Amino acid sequence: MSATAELKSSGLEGMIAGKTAICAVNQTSLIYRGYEIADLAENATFEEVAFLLLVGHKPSESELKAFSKELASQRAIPGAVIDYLRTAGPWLKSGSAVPMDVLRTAVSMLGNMDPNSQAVSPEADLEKAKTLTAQIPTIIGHMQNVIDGREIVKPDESLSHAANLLYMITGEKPSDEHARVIDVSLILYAEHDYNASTFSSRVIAATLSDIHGAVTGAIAALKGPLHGGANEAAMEMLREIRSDIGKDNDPKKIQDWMHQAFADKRKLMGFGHRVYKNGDHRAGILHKLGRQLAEKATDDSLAWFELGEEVQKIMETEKNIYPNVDFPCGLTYFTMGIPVPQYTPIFVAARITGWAAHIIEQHANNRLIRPIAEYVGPELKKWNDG
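Output the structure for the chain only; the required form is predicted on its own.
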């Protein structure tokens, strides 16, 4: 293998690992089953996009009504999972566990309790995918209730998927604007072809393991700060900058902080993308919505956005590196008062639809995924040669 080929294949970069009819990611567009992401963000709801991904076509009015009603009716989770979330409260408060860890275990538990858990037919996968899509926001909401020491907030079937998610986390019915912003963020996060967590789910599914197992593995992959955890890490970075330089957003102080980070070769989260070299199509959509919320807020939310914009400008002009969707996501969720540790679990509440679509696709036309590795270890030796 040439040095160029070896470099290109590191981390499977640039290599085609399979075929999919679900999503196309390229420099000029992000497409879900034929529909471009800006079009979906502007004109669709998350329920419509979830149906598109899971079932394979845009829903009719009657299909959407039935699908939305089905999701809403399946939001409750078993008492044993609620008991587990209460048990996990001290672990979450002490830091020995983070919400993504608890969510991962809760999803695994749901698999143990599903009487159809072992089936891998398209029909069984679709039914379980819809249930998981409905129940994951409930897990997130109950978990935050436990962390906050509040009573468990029960799902409200009258609310949309996004509005119910916010309601369960905060205990307050969200405004239409807040519900719509969360809805758009879920659409933007729903699917992204063979990213690390989706590829993990397909590798697991390719062994003919069940959907709960594949999703559990995907959650573990998404947790990392180089993948889904980047939205949390980006917000923590902005908190650190403000702590170091104060609240005045002095451009010179921000630039000095960034230059020191460059000198220290620090990885700045929320920037760059393995595929998008000229900017993430999703980032501008969410930044615009989040900034509009910040401009209307009564606290210093706008100052946080202005700090982020200054950091973004420095990254673009000095490093030619653009923000990915995680950067404005952190700022937007922060403006809405969502606890930072729940940012990545909310990512799961969106990406479950993409993962499930890929698991269904993998099971329907399966071949075991088994790449080979280039061995670079010691030459052959004899055990008894000393």
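What I would like now is the form predicted together with another copy of the chain, since the data block earlier showed the form predicted on its own; can you produce it?
Below: the lone chain, stripped of partners and molecules.
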């Protein structure tokens, strides 16, 4: 292979960087350890999918019971992290930090306090992965409580993982339908092979660094608007369109707005995907569920979905670019009243299971991930020659 041949694919597009038994992403399907995503979204719970990803097989009834109980019992976070979240309140208000930044720091701090933090092995990783999976929703919930200036809502062990996440954010126990929709969104977001954040976590783990460090780096990667940050950015774009053209979803005005965006060569968030060229298998699943909630809502959620659908139609017919899962996710979480800056943190609450599965897999058969670069800098010269 010549260097030129390799560099034809910038950003490692289409390049196989390694093997995995966790996930297959391709044009016709998305598979988690042998199960198709639509099957899981229809028939499994997030707890079942988390077990599948982390442990490697579908849990038996007793395995699932023990696993769910273990997760639920580990939700509380140490007082030092709660203190930090309170300290971060003014930073979140001033905009010097967004929730993804605070989540990154909080997870790093959890690592500082874990008595098992320095152990690097698949077995130790699994234990820490379960704790992190249990604790991340609590960080998100408490952080939102701090932002809202309300009392910290303690986790409720009687609720499922997804229902408890919504409960801690809002202080209200969600309906079964809301709990199920967020549960499915977590299943859809849980894993996606060598995406940028997962790949970051594998590069970090491959130095034989620890899982908290690898997850901290992955959170930093997921924040970017070209990755997980797209679910917030997609919703912000819809807000901008409505602010520009008004609430009546006039198709002509939407089309004009889009044509202007095309003319400005603006990147429209929530569309396109590095791997999927004919659409993201997850998008339709979540769109359908989110729209069902919007149809029953008493506010103008449905109008937001209709705006999104119009934008989507124009992207598909004029640009042949399809929405990815972040587009319906933004609309769905908006319908559920979740504050926009928490959309990507909720993505973390799901993807932690995929990241951890990859870190475990990396540590189980490790080799340093260290590519080389083509030097295109100045010719050799002497420092003292001027």
